[in-house]
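One chain is shown next in C-alpha cells, namely the form predicted alone.
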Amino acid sequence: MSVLRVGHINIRVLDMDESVNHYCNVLGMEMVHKDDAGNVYLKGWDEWDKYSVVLSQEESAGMNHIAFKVKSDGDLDSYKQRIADYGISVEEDAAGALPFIGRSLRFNLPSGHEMRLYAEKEFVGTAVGSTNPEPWPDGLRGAGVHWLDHALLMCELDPEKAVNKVAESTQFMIDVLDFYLVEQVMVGPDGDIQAATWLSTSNTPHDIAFVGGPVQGLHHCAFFLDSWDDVLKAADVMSKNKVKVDVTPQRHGITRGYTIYAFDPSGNRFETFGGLGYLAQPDRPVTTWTEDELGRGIFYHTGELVESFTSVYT
C-alpha cells in the first residue's frame, strides 16, 4: 500500500480565457478537455496521466482540492479505514465523480484543506511516447513545465492560541498516509514549533508542505523544470507575457532547488521548480532549519525574506 505522487490540483481563477492562456502559453501545459461546467483540464508535456491540473471558474482564487494518486484500487479502502480510524471524516465518490478517474475518497486534512485519493486516472501517454523516445518534443510552448511537482499549503498557526494546524496536518500525512518528513523549520522561544514542513512520499524532498500562517490556503504549486538553465528561460518567457513575478531566480536552501515564484492571472502563486535538489529517502536524516537562518533557507542568495511570499496567497 503506497501513495505514488501528486495526481492533480484543482485551481480556481477568475477569468478563464486568460488562464488558460497563461497556463497554455507561458506555463506550457497542453489543455486536453473541458467538461460542461467550463472546467478545463491540463497536463504537462512528460505527464502520461490524463490531467494534472483542473482550472474552475469561480468568483475567489485559491484552491479546491489537491488529489494523491495510491498504487492499487485496494489500497483505497485501507486508507478509507485509516482516515476514518484517525478520526477524519472521509467519502467515496464513485468512478466518474472526478473526470477521466476511478473511485477516490475525499476528505479534509486537519488543516482544512480538501484531498482526494485515487487509483486510476486514464493513460495518454508522454508527447515523447514510450519507445525509443526523444528528450523532448518539438513545438513546446513558453517554459515548456515538465510535470506538477508539488503544493505548499498555508495552515492556521497561532502558538497564543495552542492552534498549530502544520503540525497536525505533518502528522496525519505521516501516520495514516505513509509520507515522511525530510525538512521542518522550528521557531518560537524554546524552538519548539513547527512553523513549516516539507513531506515526501517518493524520493524528492517534497510532494506536499505545510507552512503556518493566520488563515488557511494555498501558497503556491509548482512545476517541474530540468535545470537551472530552463529556470532563467522561464523568467525570460514570464518577462515577455508581464507576468506578475514575485520572487526572481534563486536557489532555496531547503530543498536545495532553483527556483521563481511568480502568479497567474487570477492571483494564485506558481513556482518553477528547476532540480531535484537531493535524494530523498525515508531514513534521510530530517533537515532542521531554525528562525535565525529562516531567510537563508527560503533564499539561499540574499539570506533575506520577501514580505509578499510570506504574507500573500490565494
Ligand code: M3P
The other form holds:
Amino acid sequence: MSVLRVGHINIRVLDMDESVNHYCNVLGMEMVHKDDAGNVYLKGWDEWDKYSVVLSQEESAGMNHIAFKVKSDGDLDSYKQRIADYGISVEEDAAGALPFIGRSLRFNLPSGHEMRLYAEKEFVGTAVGSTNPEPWPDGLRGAGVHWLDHALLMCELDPEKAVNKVAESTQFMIDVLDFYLVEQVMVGPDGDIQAATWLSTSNTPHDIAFVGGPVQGLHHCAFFLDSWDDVLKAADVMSKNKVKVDVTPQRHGITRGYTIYAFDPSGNRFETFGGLGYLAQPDRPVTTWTEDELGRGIFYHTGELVESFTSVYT
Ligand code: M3P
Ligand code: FE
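Okay, that was the form predicted alone. Show me the form predicted in complex with the ligand next.
Everything in the complex follows now, all chains and molecules, and the chain you saw is the first one.
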C-alpha cells in the first residue's frame, strides 16, 4: 500500500483566459480538457496521466484541493479505514466525480486543506511516448515544465494558543498516509516548535510541505525543470511575459533545489523547481534547520528571508 505522488492540484483563478495563457504559454503546459462548468485541465509534457492542474474560475484565488495518486484501487479501502480510525471524516466519490478519474476519497487534513486520493486516472502518455523516446519534444512553449512536483501549504501556527497545524498535519501524513519526514524547521526559545516540514512519499526530497502562518492557505505549487540552465531560462520567459516574480533564481538550502518563485495572474504563487536535490529514502536522517539559520535554509545565497515570501499567499 502506498501513495505514489501528487496527482493534481485544483487552483482557483480570477480570469480563465489570462490564466490559460499563463499556464500554457509561460509554463508550457497543454490544455487537455474543459468541462461543462468551465474548469480547465492541464498537463505537463513529461506527465503520462491526463492532467495535473485543474483551474476553476472563482471570486478568490487559492487552492480548492490537492489530490494524490495511490498505487492500487484496493489501497483506497485501506486508507479510507485508516483515515476514519484516525478520527478524520472521509467521503468516497464515485468514478467520474473528478473527470477521467476512478473512485476517490475526499477528506480534510488537520490543517483544513482538502485532499483527495485516487488510484486511476486516464493514461495518455508523455509527449515523447514510451517507445524509443527522444529526451524532449519539439514545440515546447515557455519554460516547458516537465511535471507538477510538489505543493507547499500554509498551516495555522500560533504557539501562544498552542495551535500547531504544521505538526498535526505532518503527523497525519506520516501515521496515516505513509509519508516520511525529510526536513524540518524548529523554532522557539527551546527549539521545540515544528514550524515547517518537508515530507516525501517517493525518492525526491519532498512531495508536500507545510509551513506555519497566521491562516491556512496555498503558499505555492511547484513545477519541475531539469537544470539550473532551465531555471535561468524560465526566469527569462517570465520577464518576457511580464510575470510578477517574487524571488529570482536562487538555491534552496532546504531540499537543495534551484528555484524561482513568481505569481500567476490571480496572485497564486508558483515555483519553477530544478534539480532532484538528493536521493531521499525513508531511513534517511531527518535534516533540521534551526531558527538562526532559517534564512539560508530557504534562500541559501542571500541568507535572508524576503518579507513578502512568508506574508503573501492565497
Ligand atoms: C520550498 C522547496 C518556505 C520554504 C520553501 C521551500 C516557504 O519551496 O521547494 O524546498 O519556507
Ligand atoms: Fe517548493
